[in-house]
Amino acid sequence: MARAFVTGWPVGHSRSPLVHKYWLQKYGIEGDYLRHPCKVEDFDSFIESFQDDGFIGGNVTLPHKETAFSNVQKADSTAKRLGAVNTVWIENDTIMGGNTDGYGFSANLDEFANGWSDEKRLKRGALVLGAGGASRAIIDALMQRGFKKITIANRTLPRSVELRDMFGEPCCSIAYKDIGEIEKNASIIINTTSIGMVGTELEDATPLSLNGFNSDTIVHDIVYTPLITPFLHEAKTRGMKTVDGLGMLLHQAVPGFEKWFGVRPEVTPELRAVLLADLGEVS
């Protein structure tokens, strides 16, 4: 029986098994998808020999994505640009690595914010909040879509400068306190920080006030616990289009499942409902 995994440390919180087991059952595939907790010091040996443990591939989550990039034998173009791998599979006896986070981000917006990357919005640019690891795939995805300006805003400027230097044009960096009228013309704002996430010190906070932003600005939060973060709630009260983070989780899982089990699965309302129920949320 074909088996795939999700590995990280910790990994008990991962909803990936719920997603992949749903698809295995839906498509009548005899297989399994398991959590495989792996400490940092054990990761190298695991990723180099996961076939010996009976796995055909899997997902890699924090804190192993950068290490996985170093360990795979061949990486796809997206993983090379990011220096990080979240999906591994075997191809011609070679351990392959890819990164599907940006795909999940774009596919989620394609589903819930039709026209988010049309020509007028590309020209107005995007505002990315946060300069941590989660922001990299999103910045790359925005560049691939052709956004003419991508402003990376962070509480402290040096972190956003690092990302600006990593990606180059059309990226620019700014501190939150310096966001002004030019930045407020952005066609989309993406929160990549954990601000507003349940269980954090700032779960009741928003990363940024939306005062002064255009009413047609799309507001996207990659956090999905809660489904409607304080940031999205503020956007809704202003009549802005909002997109939650659950779809990114679901869509980023699609390419991996296809690599491992040979079927390209669909992200459906039924699957979303399964995840919402598990999260104790309602859509």
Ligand code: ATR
Given for the second form:
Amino acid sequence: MARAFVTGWPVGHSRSPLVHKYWLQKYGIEGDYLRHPCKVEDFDSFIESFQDDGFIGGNVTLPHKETAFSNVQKADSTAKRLGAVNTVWIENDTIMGGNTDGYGFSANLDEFANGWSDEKRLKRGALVLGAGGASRAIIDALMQRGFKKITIANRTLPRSVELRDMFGEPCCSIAYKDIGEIEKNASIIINTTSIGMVGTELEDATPLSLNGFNSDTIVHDIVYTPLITPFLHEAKTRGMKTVDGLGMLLHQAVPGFEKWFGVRPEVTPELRAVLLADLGEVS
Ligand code: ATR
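Let's see the other form, the form predicted in complex with the ligand, since the form predicted alone is already up.
Let's see the whole complex now, leading with the same chain.
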């Protein structure tokens, strides 16, 4: 039986098994998808020998994404640009690595914010809040879509400067306090920080006030616990278009499932409802 994994440390919270097991059942595929907790010191040997453990590939999550990039035998172009791998599979006896986070980000917006990357919006640019790992994949996806300006705002300015230097044009870095009129004309704002996530110190907080932003700015939060974060709630109150983060999780899983099990799965409202039920949200 074909078996895939999600590995990380910790990995107990991962919703990926729910997504892949749903698709395995839906498409009548005899296979399995398992959590494989793996400590940092054990990761090298796991990636080198997962085939011996009966796996055909899997997902890699924190804190192993960068190590996975060094360990795979061949990385696709997206993984090379990011220096991080979240999906591994075998092709012609070679351990391959890819990164589907940016794909998931874009596909989610394609589904829920039609026109988010039309010409006028590309010109007005994007405002990205946060400069961690998730932010990288999103900045890369925005660049691939052709955004003409990408402003990276972060609490710790040197981290956003580092990302600007890594990606170059059309990125710029800024401190939160310096966000002004120009940034407020952005066609989309993306929160990639954990602010607003349930169970954290800042679960009631928003990363930024939306005062002065254009009313047609799309507000997207990659946090999906809760589904409607305080940031999205504020945006809704102001009548702005919002997109929650659940679709990014669902869409990023599509390319991996296709590589391992040979069927390109669909992200449907039914799958979304399964995840929402698990998260304790109403669909
Ligand atoms: P990930 O890889 O999941 O993106 P990360 O690398 O820990 O996670 O990055 C988390 C992001 O959230 C960072 O941009 C972080 O800002 P700093 O670089 O200044 O640490 C941001 N973040 C987390 N907690 C924050 C807070 N209380 N206020 C502002 N930004 C915060």
